[in-house]
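A lone chain, given as C-alpha cells: the form predicted on its own.
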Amino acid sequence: MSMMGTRVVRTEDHKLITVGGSYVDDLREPDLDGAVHAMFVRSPVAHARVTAIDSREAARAPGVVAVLTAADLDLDPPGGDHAEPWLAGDAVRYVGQPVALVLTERRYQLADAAELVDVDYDPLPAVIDLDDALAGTTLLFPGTDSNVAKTHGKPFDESAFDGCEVVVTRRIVNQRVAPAPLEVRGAACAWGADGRLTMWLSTQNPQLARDAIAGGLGLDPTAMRLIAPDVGGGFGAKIGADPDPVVLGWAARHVGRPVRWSETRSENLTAMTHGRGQQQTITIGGSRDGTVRAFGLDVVQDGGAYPRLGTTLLPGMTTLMATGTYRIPRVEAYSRSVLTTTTPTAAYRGAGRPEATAAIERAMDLFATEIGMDPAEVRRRNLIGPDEFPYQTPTGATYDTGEYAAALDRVLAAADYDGLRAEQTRRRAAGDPVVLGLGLASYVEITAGDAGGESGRMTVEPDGSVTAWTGSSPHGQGHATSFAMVLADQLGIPMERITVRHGDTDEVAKAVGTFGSRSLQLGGSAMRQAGDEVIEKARQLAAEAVEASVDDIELNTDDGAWQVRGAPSGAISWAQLAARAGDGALSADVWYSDAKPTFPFGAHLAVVEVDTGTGKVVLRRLIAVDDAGPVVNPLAFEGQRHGGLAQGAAQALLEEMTYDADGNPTTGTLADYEFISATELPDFELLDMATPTTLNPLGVKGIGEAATIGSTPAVQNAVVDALSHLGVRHVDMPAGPQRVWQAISDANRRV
C-alpha cells in the first residue's frame, strides 16, 4: 500500500511543541564562546548626505568592543550606477539603512552605545511617490539620468483594443507589505584557526547565501561554512542574504572573536526588505457578449532604495503571468522598476504572481459590471479549456496541465452561489445597513521558475536505516516529513528510520534552496532519483546475495525486503543487504536537472459583509480549490494552504507599510502594522481536486505560495461588489474600515 496521500502528522512537530526549535538566538556553540554582541546604528532620516560621523563617545561607553563604519571597512565595494554600500557612507536612501555597527561584550550595553554615535545628516528631499520617483525631479543617485532602474516589455500599445464594443481602464494599488517573519533576522559568525569563517544563519538558502557573504568578504565559497539552523518563517525575504551579515563577517574577522546578531522587531519592520508594491493601470477590452479580446497591463513597481529582487523578479513575473486563466488574444504587458526612499522591495510570498493575479482578476470584475454580466458566467467563458494544454501565453508562459473551469465549477457549487445571489438581492431590496458581497477570483501560478535543479543524496546505513541530505532548506514546511514519505514509499524502509538533513553547506555544497515553491517538485525529485539510483545498485547486489537472475529481482515495498519475483521466503532486508554492500556502497548523490516550471492553479470565492454605516468588513467564508497536482501530505498541504489563505486575506483587508512625506514609516511597530488572526478569520472550506503534471517523476505542483495568489483579490473583489449596488466600482487594498467608508461617501456624493 503506498503512503503518498496519508495523513502523516509531521515528524518536525514534536520537538517544535516540547523543547522548541533552536533559532539563531538560541545558538550555544562552543565556537561562539566569547562572542560580542552586534547592533546596526540605522538612519532615522529617509535621504541625506552624511556629512560626519562621530564615534568617540561611544566607543568609551561600558562594554563597548568597536564601533566600525564605511571607513573602517576596506572590503571592495559592489559595483554598478545603483550600488548598495555595506554601510552608508556618503549618503542614505531609506529609514533603517546601516549606518554603523556598534559591537559590545553583553546584549544589553548595545542600545546605549548605538545612541551615542553621533551621524551629521544634511537632508536631501525624500521621493515617496510612484509617480515623483518617475518625474525624476529628485534622482537618489547623482551621474544618473533616472530613478528608473529597470522595465519589462514595452510601452502599451493602444491598438489592441481596436475593435473592442467596451474597454475599461482603471489604476489600482498593490500595495507594500512587511514580511514580518515570526523570527527577525539573525546571525552568529566565528573564524577558525584554519582561516575559515563559519557563520550561522536564518535564511533559506544556505548556499547562495554562503556565495553571496563570500564573494562580498573576498573569499572563495570552499573558505566558508554556513549553517542554517531552525528558522522561523522568511516568506521570500529570506532569500539569499543581505548586506548584513557581510558586515558581520568582516567584523569578526577584524576583533578576532565570534559574532551574534539579532534585531529588533522594529528593525525587522523598516529594515528587512518588503514585498509587493506596485501601481497597475489595467485596461480590458472586449465583447457585450462576454468575451474578452485584450488586455493592457501597465505596472510601476516600488523597487525601494536600491535594485534587489523587488527590481526584477517581481514585475518579470507580474508581465509573464498577467493574462492569468483566460484565453484572451492580444496582452500588452509592460512594467517599469522605479527607486524610491524607502526599504528596498524584493520576494513575498508569490513575489509578482498574487500582483498579476489581482489585476486581471480585477479587470474581469470591472469588465463583467461595464457589460452587466454575472462575474462568473465572464470568467467562464473566457477560462483556458483542458484540451488546450500546454497552451502558450501571448507573455510567454507555456502552462502544463489544467482544469480551470472545473475548479471554478466546483467553487460555485460548493458555496452555493446562486442562493448567496439571492440572499444579497434580497438583503439590497430590504435596505439592510449590512451588505452581502461575493468576490471570485481563478488564479494560474508559476511553481518552480527559476528552472533550476536541487541536489539529493541518500545511504542506506548498515542498520537498515535511511539518511538523507537535501538542498532544498525548510523554514515551516515540513520537508523532513514530505521526504521521507517519498522514500519510504519508494524503498519500503518506515519513516521514522529515515532521516533527512539539510542546512550545512559542509553537508550539501551545492544547492539552490527553498523558494517559488520549488521544493517538492525539484528538492522531492531529486529524492526520488537518488532513491531510484540506490534502488538499482541493491537490485544488483540481491541478484548476487540470492544468486539469481536480475531480472527476477523485486523489491517487496510491503516488507521493505527483496526477493526473487513470487518467492517471499527467501527475502533479503535492506539492513542485510546494506552490511553484505560494506559502508557507503547503497548511496547516490544526484543533481536533479530536468527542472521545468509547473503551473498549480485554482478558484476561490469570498464572502464578506460590510457595515456600511461604519465600513467594517467581516470575511465570512471563502471556499477554495487549490490545485498543485497529486498531494504526497494532505497534513502539510492543507497547512500550507491555511497559511496562504489567512496572508492573501491579510492583504485584502488589513496590512500596508506606509510613509509620511518625509520618508518616515508610519507602520514601523506592531502597534500600526496590522496583522490577521484567528478572530478576523472564518473555518476555511477546502475543496480537493489534484491535476498532475508531466515534467516531474512525482508529478507534483508546488503548493507553498498558491492559496495566498487566489485569495487576495477574491477578498477583495467581494468588498467591491458587496457595494457595486451604491455606485462603488474599486476599493484599493488594504479594505480598511476608513477606506470602504471613504468610498461609500464618495459614491454618495456622485448621485
Contents of the next structure:
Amino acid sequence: MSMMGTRVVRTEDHKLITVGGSYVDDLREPDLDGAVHAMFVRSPVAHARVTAIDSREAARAPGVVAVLTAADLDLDPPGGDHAEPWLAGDAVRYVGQPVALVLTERRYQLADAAELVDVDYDPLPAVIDLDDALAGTTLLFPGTDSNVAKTHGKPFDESAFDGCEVVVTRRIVNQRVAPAPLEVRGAACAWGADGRLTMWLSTQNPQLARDAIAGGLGLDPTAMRLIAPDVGGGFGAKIGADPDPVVLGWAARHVGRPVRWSETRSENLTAMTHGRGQQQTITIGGSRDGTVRAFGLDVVQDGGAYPRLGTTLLPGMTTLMATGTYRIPRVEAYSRSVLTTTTPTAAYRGAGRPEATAAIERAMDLFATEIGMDPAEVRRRNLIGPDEFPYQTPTGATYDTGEYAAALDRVLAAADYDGLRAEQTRRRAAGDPVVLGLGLASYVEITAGDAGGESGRMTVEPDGSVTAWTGSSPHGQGHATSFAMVLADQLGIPMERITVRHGDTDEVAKAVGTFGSRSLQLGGSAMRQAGDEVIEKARQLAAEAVEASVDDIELNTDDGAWQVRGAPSGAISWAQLAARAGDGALSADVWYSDAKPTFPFGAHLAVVEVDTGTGKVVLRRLIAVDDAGPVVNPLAFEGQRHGGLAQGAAQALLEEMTYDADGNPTTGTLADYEFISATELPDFELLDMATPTTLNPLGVKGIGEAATIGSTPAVQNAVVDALSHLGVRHVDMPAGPQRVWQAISDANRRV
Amino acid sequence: MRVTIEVNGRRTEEEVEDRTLLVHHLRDTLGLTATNIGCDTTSCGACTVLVDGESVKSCTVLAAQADGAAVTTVEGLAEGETLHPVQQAFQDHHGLQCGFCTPGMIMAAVSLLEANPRPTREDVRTGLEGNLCRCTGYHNIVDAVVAASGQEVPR
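With the form predicted on its own in hand, show me what the form predicted in complex with the partner chain looks like.
Up next: the whole complex, starting with the chain shown before.
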C-alpha cells in the first residue's frame, strides 16, 4: 500500500532531539582545528562618511590575530550604481553595515577587541521616511540622481476607475519585519593544501552561495566546496550568501588559518536582511451590487541601503499577484523600490505575495464596508470560478487550478460564520467592552515562481538500499523524509532503506535549492524523474535476468520486486538486481527542467477579541484552508501551515522593525522586537482540501509560505472588523494596543 | 577559576575564564553542543538546561554559578536507547522542524511537567512563553507536551 498521504514521523528528528543538530557553530571538523574566531565591527550610525579607521589599539588587544578593513581587501569591488562593498570604505549607509573584521584566538576576545576599533564617522542625513527617500533631497549614492533603484509596472492610470459607481482609496503600510530564524547567521571556512576553499554556511542554497562567494573571491566555483550543515531556519533571509562570508573566505586566506563566525542576535536583527517594507496606496472601484471593476496598487518598496531581493524580487511578485483570487478586469500595478539608510530588505516567508494579498484583501473589505455588503458575500461575487482555469490575470500570471469559492465556503461553514456574526451583533448591542472581529482572506500565491529546475540523483546500492541526492537543501522542512517517501512509493523500497543527502556542493554540483515553496514541486519531481529512469533501467535488467520480454516485466511495489506480470513467484528483488547489475548501474542523475510555477490558494478566517478600553487584541481562532494539491506527508504539511499561520499573525499583531528619525534601530534586540510566543497564539483549525495541478508529475503545489500569505490580512481584517461599528476603517499592522487604542479614540472623536 | 559540575550524571572539573557563561562552558569546554544560543538578551530560551532540576537559561548563568550543581542537558535525557517521554512526544507530534529551539524547548517542557504533571493547553502555552520557536507556530509543541503528560491530544 502506498505511504503517500500518511502521517510519517520524520527521520530527521532522532538526532535533533537527542544530541542536537549539527549547526555551523557546533562543527568540530578537523579541518577547522586551529581556527580563529571572527567578528564584524558594524556601523553604529545610519549614514556617514568614514574619514578614518584606527585599529592600532585593537590590534594590540589580547589574542588579536588581525584587524582587517576595506583598505586591506584586495578583492574586486562589486559593480553597479548602488554597489554594496564587502566592507564599508568611504561611507556607511545603515546601522549594522560591516566596517572591519576582527580575528582573535578565542571567542571571548572578539568583543573586547572589536570595541577598540576606532572609526571616525562624519554624519550625513539619515533617510528613513519613504516619502523623503522618494523626494531625493538626500541621495544615498551621490553619483545618481534619485534614490529609486528599480521600478515594476508603469505609473498609475487613474482612468481605470472611470465609470465606477464606488471608488475607495487608502494608503496602508506593510511594515518591515525581521525574519529572525532561531539560528543566526554563521559560517566556518578553511583553505586546503590543494588551494580549494571549503566553507560551511548556514544557507538555504549551497550551490547559489558557492557561486556568489567564489565570484566575490575571484575563484572558479569548482575551486570551492560549500556545505550547508543543519540549518536552523531561514525563511528567505538565508537565500544564497550575504557579502559577509566573502570577507571571511578572504580573511582565512589572508591570515592562513581557518575562520569561524557566528553573529550575535542583536547583530542579526540589524545585519541580516529584513522582509516586507512596503507603503501601498490601494484603490478599488466597482458597483453597488458588489462587482469589483478596477483595482489599483501603487507600491513604494523600502529597499534598505543596498538593492537586494527586496528591491528586485519582492515588488515584482507583489505587482504580479495584485488581483489575488478575483476576476477584476482593470488593474493598475506599479512599484518603485527606493533606497533608505536602513538594513537592506530581501525575501521573508512569502516574499512579495503577502504584501499583494494584504493589499487586495484590505481593499475588498474597504469596498464591502463602503457598499454595506458582508465581506464574505463581496468576495464570493468576484472570485474566479473553477471552470475559468487556466486563468490569465491582467498582470500576466497564469493560474493553473483553483477552487476559490469552495475554500471560502468551507472556512465559513467550519467557523459557523453566521453564528459568529450574531455573537458580534449581540456584544455590540449589549455594549460589551470586549468586541468581536471576524477577518477573512481569500488568497492565491505563486510557488516555484523562479521556474528554475532542480537536480535529483539516486542509486540502488548492491544491498538494495537507496542513496539519493537532492539539490533542494532544506532548513527544517523535512525533505529527507518527504523525498524518501516519494521514492519509497515509486520503487517499493522501504523508506528506512532510503537515505536522502543534500547540502554539499561536492556531492551535488548543480542545484537551485530551497526558497519560494519550490522544493517538493521541483526537487520532489526531480526525485520522481530519477526514480523513473532507474525503473526503466531496472526493467531491462530484470527482463534479462528472468529471460522474459521487457513488456511483460512489472515492478511489484508492494514487495519491492520485479516479476513477470501477474507472477510473483520467481520475482527478483532490487538487491538481487542491483548486485547483478554491478556498481552504480542502477543510477540516474537528472535535472528536472520542466519547471513551471503553480498557484496554491486558500481561505482563512480569523476571530479576534478587542478590548475597547485598552486596545488589546486577542487572537481567538484561526481557521484555514490551504490547498496545495495532494499531500505527501500530512505531518510535515500541517507543520508548514502552522508555522505560516503564526508568522502571519505575528506580522498582523506584533512584529515590526522600527527606526528613529536618525536611523537608529529601536527594535534591535530580542528584548525589544516582539517575536511572537506561544501565549499569543490559539490552537489552529486546519481544514483539508487538495486540488491537484497538472504542471508536475506529483500534482503538487508549494506549502511553505501559503499560510503566512492568508493569515496576515485575515488577522488584520479581523481587528478592523471588530471596530467597524465605531467607524474605524483601517488599522495599520502591527495592530498593537497603542495603535488600536488610538484608532478607537480617533473614531470616538469623530462621532 | 576551577569549576566542578555534574553534567548529565558525569562529574566534570575544568579550568575556565571567570566570565565564562554556562552555555559556552557546556558547548565549548565540554563539547555538548545540543544546547544552542539564540539570542543575547535572555529572550529565546534556546539555551535552557536544568540546574539542580530547575530550568535555567544557561546564557544568563556563569559557569562559576553552577559550581557544585548538577546540570542536565538534552543529551542526558534519554535512558540509553529509550527516549524520554517528552523527546518521544516531540517526534511523534512533529513538535520540531529546524530543531534549533528544540533542546531548550524540551528541557523547558520537562521542567514544566515536573511542576505541573497534567497541564492544560493554556498552561503549556504560558509555561513555554520564554521559549521561542520560529518554525512550528507552537501548535505541535503544545500537542507534544500534552501528550507527554499522558493526556489525550484532540485531533
